[in-house]
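A single chain comes next, written as structure tokens; it is the form predicted on its own.
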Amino acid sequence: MPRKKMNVRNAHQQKKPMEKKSAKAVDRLLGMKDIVPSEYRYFSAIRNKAASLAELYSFNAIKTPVIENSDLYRKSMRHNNDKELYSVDCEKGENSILRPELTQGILRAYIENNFVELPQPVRLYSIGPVFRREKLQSGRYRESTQFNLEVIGEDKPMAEALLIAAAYNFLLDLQANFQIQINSIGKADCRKDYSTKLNSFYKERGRRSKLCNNCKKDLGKNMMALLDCKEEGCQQVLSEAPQIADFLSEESREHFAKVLEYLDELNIPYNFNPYLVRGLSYYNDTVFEIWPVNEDGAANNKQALAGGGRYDNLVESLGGRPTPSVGIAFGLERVVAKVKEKFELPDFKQEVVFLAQLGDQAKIKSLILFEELRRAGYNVRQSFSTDSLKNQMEEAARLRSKVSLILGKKEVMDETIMLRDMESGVQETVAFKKIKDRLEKKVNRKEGVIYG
């Protein structure tokens, strides 16, 4: 039988190596970043810093889960949020979301937890991820690190002075530029008044037609959300709409005002903008938000650093007993984008001088030495949360303190302090002013000034 002829064109075909196709890259989800090394020494150190501070500050770590459930944000995050939330796939009958912040999270653990039962108020700090579907814009991402500050179960207006200078010092030690925004939204009752004076405001001729399409769609609805919109024309009707300052009661007027008392006692610069409300519903009174402040001088109101404030009703909307608390949360990657190789990290490894007070002008006074010591180098540490002395020299004798320092209402009237050495138990009276001078001969310090 003959044989058939190969086609020419077909063997050549035949005899050709096969062709790897190259696979097609997978890009990260959009809204996602990726800290690569040589950014991701700055984000630890920073990291770092910010857990540290925190220990100075009498806050205590925790971690809760990354996946939560959902009912536990539904109820206080901010209007038609379902679309901002990542749904997790879990066991049947579960509502399971990525957490979108940190707050809620750290409140079901104190009342699941019984933290009600330890002395108040409770202070605790986390870091961790949050994952937020939010529009895509520069700056802003869809997964980000938070870093938060909850003092649960105060009510005085301490709490509020404490965490700003707390953002203020931290941020001040890492050399940023940024501009502190304070108001005070009022209870619920305010709010309510001053929403339907909004309302009547927005609807007069021409101004609904200047705001976005979110907006249009809260008019009448929730008219807090539109003192938070960053759109340019939304803004420019807001400079003209009336202030939630004039429907304040009595009650969170005295609060407020005493918050900005301590501020002014503690030299701590801040702007008061009567139109900050933030974006999540769950606040009342004291609200305040850090923004960045540009190389022109300008602050940047769609970038904000940290913000937080008072949120009374919480604990208590999420199951928990009625407990009055305030909080802050820092975005790092911003804040590391904005101080990025402009810091270095203090190193507490010496002796440790213990500062006790007792009474609230003590509590200033000794908050304003407090950084003044850290600043100098010296590993200083303190209770401000306790107001029994016995307990804060408990805590200095924990902390295997070299000295402690007490201020009470006498010493602050007498402008002097009480040294105690603490191995041999004397106790000296010390000018106020001359306190520095008389550490440097009884404690080591890390040489020269930490941060300017």
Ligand code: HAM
Contents of the next structure:
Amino acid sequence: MPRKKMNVRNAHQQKKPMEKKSAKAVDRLLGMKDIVPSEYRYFSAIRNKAASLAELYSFNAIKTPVIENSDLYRKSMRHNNDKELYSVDCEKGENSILRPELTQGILRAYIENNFVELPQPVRLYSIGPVFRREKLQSGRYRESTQFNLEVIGEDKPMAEALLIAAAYNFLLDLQANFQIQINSIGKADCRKDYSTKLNSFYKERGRRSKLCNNCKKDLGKNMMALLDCKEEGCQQVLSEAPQIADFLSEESREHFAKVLEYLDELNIPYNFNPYLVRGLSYYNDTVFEIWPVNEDGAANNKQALAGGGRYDNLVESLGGRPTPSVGIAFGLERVVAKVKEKFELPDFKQEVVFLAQLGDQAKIKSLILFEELRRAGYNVRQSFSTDSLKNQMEEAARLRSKVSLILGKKEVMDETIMLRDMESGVQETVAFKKIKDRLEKKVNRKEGVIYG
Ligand code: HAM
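Please give the corresponding structure for the form predicted together with ligand HAM, as opposed to the form predicted on its own shown earlier.
So here's everything in the complex, that chain up top.
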């Protein structure tokens, strides 16, 4: 029986019946993800949106290598992250890894390219893959795509407020349901006293026995990591734990109060989360995460859409000058999943403008016009290899063009062009100079970003 031909989009949406795999078929690696065409539409629209929003907030794009020297990351470790790094076989003596974050690579580039000489702060954004050999879990991939915004060289609390505003507006435009979690973890000194207090808290009243094995191991050594654990038992114990807010220095307290005050003024809703610490060791003072909110209104702390914070000592620890900074990274796969849940990406059907020509002069003029219209975002088509007007108009009809522009000898001489509405058949003569104004009213055009 002949099989029904499927278009590409339908082909991968068809999950059943599964075809039996040949023994020779090679599977995708664990933790890796394919972004198939139906999802790629979202991915690419959201990526474009991210880039245009970053530019709007005065961030400049930067691309850094996927492979970096492992020292860059080992100097600014997440707890236990050595196991998470993918090492790469490079030149002899080089300790290379696949980057697990974008932040350190961006800062290395900032130092190496002497961006410190530029007016500060330097605002950089980057979009690209990161690799972490993580424990497998839903929504957690070993290769994921981050969208980072870094404000380098700014110590004022306004930096956090503006960064959070950009992140907030990004997700708001995408109509995602989310909640901003924010806290201050103060400076290293504040955390030292807090850790001591936490340690005694966890030792009281058999609390230790309720902790997961990892937390038991961290107990007494890495107390902040206990706050970051998402296991239910650990979260329960945590709900009664002392809060770092009571250990903040006057300076850290004032800084954080200012950040919150600015967010209030900007009408940005947030949830003060006294136990938010972030799993990365380089932060000080303000830390934040953006959690997706489920249909039932509950915020999901296991699959943050984004996370970030202030990292005033990181540039210096990587060999630069003391450079207070703040940044955030979104996980684009998670943002796509969230947006897809409820938002149907409009299938933007771009109307076709067909450009027909007759005679050599008209052909040259059409070629120039073709490029102009294409750059202006029109879906312009032509058939320059055909001289017959009849054939060209048949092609215009086959392409279901909305309008055809016809340029013949007479039009070239008169500096006009004929515009035919392909539906009604009505023709009008338009001054060549006015063609874009006229098209603007008749045909839609793509302005780069589907979401605007
Ligand atoms: P992070 O919290 O490790 O922060 O990652 C940022 C975001 O990337 C997360 O909120 C999540 O959406 C996404 N993400 C992380 N790991 C995975 C994974 N395995 N699978 C899917 N998505 C994931 C950072 O990386 C910091 N560099 C953020 C930052 C920028 N801090 C300052 N500047």
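Everything numeric in this text was worked out from a predicted model, so none of it was measured. Numbering follows the first chain given and starts at 1. Superpose the two forms; the largest set of C-alphas matching within 1.5 Å is the rigid core.
- Taking the rigid core as fixed, one finds a CA shift for E371 of 2 Å or more between these two forms.
- Annotation: Cα of R28 displaced by less than 2 Å between these two forms, core superposition.
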